[in-house]
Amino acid sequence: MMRRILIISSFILLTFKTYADEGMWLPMLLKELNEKDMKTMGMKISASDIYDINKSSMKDAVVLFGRGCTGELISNEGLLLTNHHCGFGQIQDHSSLENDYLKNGFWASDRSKELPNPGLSVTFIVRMENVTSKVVKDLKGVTDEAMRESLVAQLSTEIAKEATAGTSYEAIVKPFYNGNEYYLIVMEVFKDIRLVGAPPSSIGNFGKDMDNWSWPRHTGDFSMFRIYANKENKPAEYSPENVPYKPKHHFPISLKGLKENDFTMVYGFPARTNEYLTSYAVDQLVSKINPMKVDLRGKRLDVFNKYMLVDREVFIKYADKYSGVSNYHKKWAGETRGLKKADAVAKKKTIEMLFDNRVTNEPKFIAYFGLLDKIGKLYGSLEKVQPEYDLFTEALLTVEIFRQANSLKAIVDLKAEDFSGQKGKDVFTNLKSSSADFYKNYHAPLDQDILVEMIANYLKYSKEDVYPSIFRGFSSIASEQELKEEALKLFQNSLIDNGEEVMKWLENPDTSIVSKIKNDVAYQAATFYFNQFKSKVQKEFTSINAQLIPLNRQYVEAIRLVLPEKKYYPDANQSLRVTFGKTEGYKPGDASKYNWFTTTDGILEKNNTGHIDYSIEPRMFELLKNKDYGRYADKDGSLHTCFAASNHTTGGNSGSPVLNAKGHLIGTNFDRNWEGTMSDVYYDINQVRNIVLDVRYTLWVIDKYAKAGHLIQEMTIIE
């Protein structure tokens, strides 16, 4: 038996190799876990230069931008750089037909012209601390998952409160390694963030859908903001009296460029990965979940295009929504392809075979015996309900009138006496704000067509023999024309698609509004569908996942002990991380190889194809044709636009600073290659590449195209 284990162990080392490029590492542990590898790859600075709580370090120049991106400080005047797609929502909010900043770009000529963005914040990390012992000491013997979750929440709140007592800081305790470890994160949050500059979408989103999740790229994906603080340099709500924030650190910007195989590092807030999923989960993702979701999003994009391409006002309203739908439509397709190409399911099974062998033959691991079998059985049950769950989120919930109708349930749920009290006031205040935002970017004819498409596709995918269709009322409708007629009737007879009417209800709180809402056909339809989902789908989905949570937590605990050959990093959870790799191209397929960088020549080449996604303005065309690159040119005289590297990144790393061996800014992370999007689940050094906007192209656009040289002057430039 021992000989069999050794044979399997030798085989698995081929597929279980730890690549230096792989991993999203906690900056506080770099000295212990990664500094040696980083220096071997070429890094010239120390781990304490990257993260230190006793002196200024690079962590003090990296922020969580809004709710899901990263940004970096590039001047001692609070100037912040992030992606164009990260600032897209703010650029859209400031845009109108008269001032179309999405189309024409925006550049504040001085600080008085910088535009405030209510609701936007940036978050600095003050420090991180392992508090696992404080959390788990009270969890011993707790087997009920709901009780465990409640205790963890209570303990986490107490720890965070104690850590910030007497300060203006905020704090949170986050689980790592599927809840096997816990870390306290102390933060400083700034709320006065102003838009400074953004290129037109023809630069900031050059290539659009054609190039999204693709390499080679030529996208100038950046926008600029400024952090403002009070006169004590502390966070404050927006005020004309606020002044530019003075950061503890800002990144010097290098114009020296790179060469192939140079060390690179990404510092940011990756959102979510699932590297420790079992083969059962990955198999379902590849064969069932992703294909259906890709199909549903494709149908929605077709409807969006139908309206957005002929009406600029609708385009502005739906630009951000389109971007969100399109982004994951292509990502999931690439993820599926990448996982298949890497044979990820088979490789996961190989790892699991070694795991089972060791657990079976080594008495010290007996507690994990049969663990994978239990997980596999639950995924067998989940396979029946997961499609119905995804159909609800990817079909029904995409009908905007249903989401808005469901939000009005907060009024229906009020008691008569609540209408004159604080509870009623709070409900109406919140709904007025959210409804104003909703109707500002809502187009009922488009939504009506979405309803038709989503019902048709729900009926196509839903397995009524497993769960009654939540679209039972439409189940007898056979043709597309009949679906259109039913949708038209719903919209004609509802008032919820009429923003002016709904806002009147909300301006005059009265119990009579309850009957208006309850009698509205859109509200009745939404309520029926939501109730069906909760009773027929969500209940079982939640039950199965509640059983999987402790088993997955135990599996992550187990593999770290049973399979110590690999150096383990925690899954991304929007906490500050460092990843490192090197500049390199890759082979996407047989007989093809991609270089590691692109130049502005590629912009003109793509523009010459005549495709609408590659349109550029006449001024940009002339600048590129004349090749006036100045000090931003590479040694070979060309202007580099983007480069690819083997840093392990994911969503949330958008806008992250990409740094050279000396810790100087060389670019802004903005995407991954299509073949490598599966890195959220499985990392393959042969396929995975992050895509970076070369900072020299960013500065050239600011200086030469936008003529905003005053912004360059406040940066620290290394020639």
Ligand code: ASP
The other form holds:
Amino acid sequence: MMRRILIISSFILLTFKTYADEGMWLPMLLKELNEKDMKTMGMKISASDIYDINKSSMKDAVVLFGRGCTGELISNEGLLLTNHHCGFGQIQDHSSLENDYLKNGFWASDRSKELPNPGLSVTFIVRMENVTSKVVKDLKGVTDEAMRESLVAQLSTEIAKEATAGTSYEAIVKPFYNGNEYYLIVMEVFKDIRLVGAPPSSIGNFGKDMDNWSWPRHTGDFSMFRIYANKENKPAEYSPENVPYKPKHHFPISLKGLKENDFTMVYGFPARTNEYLTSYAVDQLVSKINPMKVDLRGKRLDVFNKYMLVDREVFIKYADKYSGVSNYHKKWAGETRGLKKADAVAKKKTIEMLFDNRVTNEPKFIAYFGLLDKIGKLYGSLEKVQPEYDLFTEALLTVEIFRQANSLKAIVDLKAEDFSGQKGKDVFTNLKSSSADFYKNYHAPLDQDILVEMIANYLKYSKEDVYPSIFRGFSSIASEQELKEEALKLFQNSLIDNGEEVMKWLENPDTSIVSKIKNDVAYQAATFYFNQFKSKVQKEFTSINAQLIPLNRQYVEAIRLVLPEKKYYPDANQSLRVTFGKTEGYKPGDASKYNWFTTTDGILEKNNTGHIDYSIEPRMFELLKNKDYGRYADKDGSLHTCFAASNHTTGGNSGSPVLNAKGHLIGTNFDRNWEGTMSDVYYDINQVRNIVLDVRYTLWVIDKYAKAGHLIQEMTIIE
Ligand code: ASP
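Now show me the form predicted in complex with the named molecule, since the one above was the form predicted on its own.
Now the complete complex, all chains and molecules, led by this one.
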């Protein structure tokens, strides 16, 4: 027995080797956990230059941009750099047929031309503190998960409130390691953020879908904003009186370039990873869930294309939605491919085998005996309900008229007396604003086609025997023609697809609206489907997950104790993290090897193919042909556009500063290679690369292409 364990152990240690590059680390623990590795890999600064709460440090130049990206400060006058795809919503909002900033780009010639963006905020981290002991002290003996959750929420609010009392800061307590640890995060949130510059999409989104999630890449994926503050340099709502924010730190920009295998580090807000999923979960993802979701999104994109490619107005309305849908369509396909190639399920199984062996043989781990079996059984039950759940969100909920109809339910739910009170006022104010946004970017004929397509696919995938009749009304319809007729009828008879009409309803908060909404066919259909979903799918899904959550938490606690030969990092949860690696290419397949950087020559090569995703403007073509790279050229004479590195990143790291060994800005993170997207679930050094926009190309575009050299003058440039 002992010999068998030894053999398994040494086999596993090979698969289980911790690569320095893997991990999204907490900045305040770098000194303890990572500084040594980082220095061995070439870092020249110290952990306290990266994160310090007593003096200014690099953390003071990194922000959560909006709700899901990262941005970095690049001047002492609040100038902020992020990705084009992160500022896309704002660029789109300011765009119209007359001022098509998506197509032509936008450059504020002076500060008075910078464009405000209501609703956009950036968040600085003031400090983070481990408050696990304060949270868990009251959780002893609590076995009911719902009770635990509500206690955690209550304690978290108290801790956050206490931490910000008497300050203008905001705070939150977040769970780490699946709820085994808790950290308080104190933040300063700025709300007057103005658009300063964005290249045309032919630069900012060069390569579009063809190149999304792929390497080699030539996308100039950047946009620039400025943070404004009140005269005391503190956050304030938009006001023309506000002044550019003076940050505690901004990144110097290095024009020196890099070599292969040079140290790089990414500082940002990775949103979500699932590194501790068991083999059961990964197996389901690869074999069932991802393929279905990829198929559904592909069908939606076909419908979008049918309308967007022939009508520029629809194109502008749906541009942001399209990029959201296509982004994950391609991501899930790549993730599946990468996980299969890395044999992730088998590798996870091997680790689980060692885990089980140690648990069985070492009495001190008795509490974890049978844990993986229990998790496996629950995944067995989830096998039926998970696809139904995903079908609801990826098919039914994508029909926009149903979503809008469902939002009107807030009016139906009001009591008669609420209509004249504050509650009614709030409901109507919120709905007026969300509906105005909705109709601004809505095209009913497109949505009608989505309805047909999604229901046809719902019926294809749904296991009628498991959850019959969620689509009653459509489920007996056999042919696509009949489906089309039904959809047409729904749109002809409903008023909810008509923005003017609904906005009129909302102008007069009157009880008579209730019957208008209730009698609307789209509302009736949406309500029926939502109710069916809640009772037939969501209930069971939630109940299985409520059992899985504590088991997964226990597994993460256990694996750190039972298999201590690996350094563990908490899953991404949109908190500030540091990840480090080096510039390196990779082998995408047999007999091929990718270089670690690209140059503008590749833009011309791709453009030469004639593919629409590689269109560039004649002016750009001329500039690139002339090879006038100025001080932005690399030592090799070319203008580098992007580079690949082995930093462990994920969604949310978009826009993150990428720094060299001295902490100088060398690029902006914006993507990963296709197979590399699997790093959200399983990291494989051979396949995972983050993709970075070389800052020298960014500056070249600003300077030579946009002739906005005044912006470069406010930066700190290291030649
Ligand atoms: N493209 C991603 C983002 O939008 C970055 C990534 O997932 O690597 O955040």
